[in-house]
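So this first bit is one chain, no partners, the form predicted on its own, shown in C-alpha cells.
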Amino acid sequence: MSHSLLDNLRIELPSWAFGNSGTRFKVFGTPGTPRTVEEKIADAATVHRFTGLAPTVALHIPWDRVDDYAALGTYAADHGVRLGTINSNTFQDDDYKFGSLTHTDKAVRQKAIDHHLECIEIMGATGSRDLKIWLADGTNYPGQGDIRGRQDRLAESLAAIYQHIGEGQRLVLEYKFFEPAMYMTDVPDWGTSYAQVSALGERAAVCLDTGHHAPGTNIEFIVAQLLRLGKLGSFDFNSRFYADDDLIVGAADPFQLFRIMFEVIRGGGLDESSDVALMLDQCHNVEAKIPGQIRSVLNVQEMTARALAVDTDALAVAQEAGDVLGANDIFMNAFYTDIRPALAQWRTERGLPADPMAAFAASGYQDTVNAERVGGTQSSWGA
C-alpha cells in the first residue's frame, strides 16, 4: 500500500447531505438536522475531524446562499475546513418545467445563464475552483422536443457561461441517463458531456456521478477513458442497486468502487499534480447523516488502499504474457486483502481515532446538536 498516494486522498462533502432527505413520497426529519449553512459546515467539519479525509465542503446555490461569503469562508476555516465546489440549481423553479439552458424561450435560458453567472461570482468570493452543472433538462415523450435543437441551445448557453470562467476556475458538466426526464435527457452520458465541454475549452471537464448510469455499465472504463483524454474533472460518489439510489458509496458494490479507484490511480488521479476532484453526492434518508458521511469517506479510503495493494508490476507481466487467470488472481488478491488494520494504524499515526465511527458515537456530538438545534426550520430539499 502506497502511503504517499493514500495521503493525497481528499473527498469533498456536500452541504446538502446533512439536511433532511427522503424518497419521492416523503422527506424525513431527524433530530439535530442543521437549520443553516453554518450548521451544515460544522457537521461536515466533524466528519473531517474524525477521518482526516474531508477538508472541503461543497455549496449548493440557492440552498446555501448567504449575504457574506467571505464571512462564511472564515467560519469554515475556523472549523478546520474550506469551501469547495459551487453547485448550480436549475431544476426547482417553475420556469424550468420544460428546460433551463435548453429551453425554447430565450428569456428562460437567460435566467438560467444568469443564475450560473451568480454562481461564478460566488466562486470568486469563496475561492472555489469548480462550478458544477447538473441539468434536469429533457423530455418525456418522442416528438416532445427537438433533440438536435436542444443540443444546439445547450452549447450556446454553456458557451455564454464559460466565457466568465476565470483563470484557475473550471466548469464541470455532470451527466445522468434519465430522471426526471424519462424519454430523453439533454446530457445523458459521458460522451455528450465530453462533446459539450470539449467545445468550450481547456477549463471545462466532465463530472462523473457513479449512480448515473444504466445497469451493467462499466464505469471504470469511462473513468479510464476520460482520464486518458484529460477531461475527467470530478466525481460524485454514491451507490446504487437499481437507478440513482443515492446510497452510501460502496454499499451496493464495493468491488465496483475498487475497480474505479484502481483506474483513478492508474490514470494519475491521485497524483500530487492531479486536478481530479472527488466528492460525495448522496442522501441519508433513514440512516444518521454524520456517521453516514463518515462511513462513506472510509469506504472510499478502504477501496483506494486495496487498489494501491495491486502488484502492478506482476499484473503487467501477466497481462503481457496473456496469462488470463494469473492476471485476474493478482487483481482479486488485492481486492480480498483485509486492509482495515493497516488503515487503523495509518489513522493512529496521524493522531486520528483508529475507529472513526466508534469515536464519533462516543463523542457526544450528536446528542449535543440534538439538544441545541431545536426550533427554526430544518434544512431540506430547497433549503
Contents of the next structure:
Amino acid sequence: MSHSLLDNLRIELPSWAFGNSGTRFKVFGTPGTPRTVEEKIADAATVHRFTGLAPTVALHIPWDRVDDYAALGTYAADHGVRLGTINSNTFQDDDYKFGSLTHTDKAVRQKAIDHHLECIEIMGATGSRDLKIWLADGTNYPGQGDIRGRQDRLAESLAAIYQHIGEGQRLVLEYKFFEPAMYMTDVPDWGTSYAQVSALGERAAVCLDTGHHAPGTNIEFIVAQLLRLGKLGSFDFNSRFYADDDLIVGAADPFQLFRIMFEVIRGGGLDESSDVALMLDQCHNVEAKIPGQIRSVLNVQEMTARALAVDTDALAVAQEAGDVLGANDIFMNAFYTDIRPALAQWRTERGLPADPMAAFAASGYQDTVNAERVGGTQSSWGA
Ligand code: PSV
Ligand code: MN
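Form predicted on its own done, so how does the form predicted in complex with alpha-D-psicofuranose (PSV) look?
Full complex below, order starting with the chain above.
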C-alpha cells in the first residue's frame, strides 16, 4: 500500500469495550476481563501493539474515575498509548429519570452541568482534547414533555458547559434517534446536533455514531455534509443489523464502511491537518474483547485502504461525462479489490505482525491475564 494517507489513520479505542457488556437480558462475565481502568488501558495498549493503529483510549466518567488522572496518563504512556476523549455520563443516576441537561428542575440541570465541568477538569489533567456528550434525555409519550422548552434548556445548559471548554479543547455532541427514550429524543439527529453546536461556537462539533440512525439512512451523505460544513468532530464506529447493536464495525455492512471512509477521505478527514477523531464505540457481548477490538481496527483500515484505491481522476471524468455505469464500475472496482496482501506488507514494513489476529492468539497475552486477573469485580457498564 503506497498511499500516504493510510499512515494518518488512527483509531481511538473505548475503555468500556474491554469490560463486560450485554443486553438488558444478560451480561456474561469472561475470564481475564479488566477489573480496573489500568487493566483496560493495558488491553487497549495490546491492541495498539499488534496493529499500530490505536494509539489513544477514550475514558467514560464515572466508569473510569480515578484519584490521580495525571498518574493514569503516565501509566498509559508507559504502555505506549495516550488518554483520549472524555465521555460524560448523565444516564445512570436516579436524578436523571426525566432528563439531565434538559430537565425542568434547575437543580438537576446544574448537577448535570457540574458533571461536565468535572469532565473538563479531567481533560486538563489527562491532556485530552475532546469532551463527548451523549444524552439519554427524551420522552416516552406524546405530551409528556415540552419539546421546544427542552431544546431551549438544552441550549442553555450546553452554553454553560461550553464556557469552560479551553483553547485546544472541543465539545462534541452525539445524536441518537431513539433509546432509552422511545418517543422523542432531545438530540435525535445530525441536524439538531449541528444546530446546537453551531450556536455554541468554533470549538463545538458533531459526533456521528454509525449505529444511531434509522435503517436505510445514507450515513455517508451526513459525513459529506458535516465535513463540508466543518462540523464533523468525531465518529463512534460500530455496526448494526437492527437497532443500536454496537457490533464490530464493518461486520454488518463492509460496503457502508467503505462508502463512509470514501467520503471521509474526500472531505479531508484523513489529511494530516484533520481534527476528525475516529473512535470505536462497541460492545463485545459474546466474542473475545481484545481480538474483537483488533478485528475492528483492521476492518476500518481495510475499508480505508480500499477507499484510497478508488481512481478518483477516472471517477471525476466518468461523473462529468454522465457515464453512470462507468463511474459506478470505478467505485466498485476499488471496493472489490482484495487489499489484504498489501496491508500485510504495510505492517511488515513497519515492524508489525503481518497477521495481527494470529499474532495475538499466539502471544499468550490472553492466558496470562486470565491467570492474573482473579478476584475483584470485573468492569462493566456500572463500574
Ligand atoms: C449511546 O448509545 C452511546 O453510543 C454513547 O456514545 C454512550 O456514551 C455510549 O453509547 C456508551 O457505550
Ligand atoms: Mn456512541
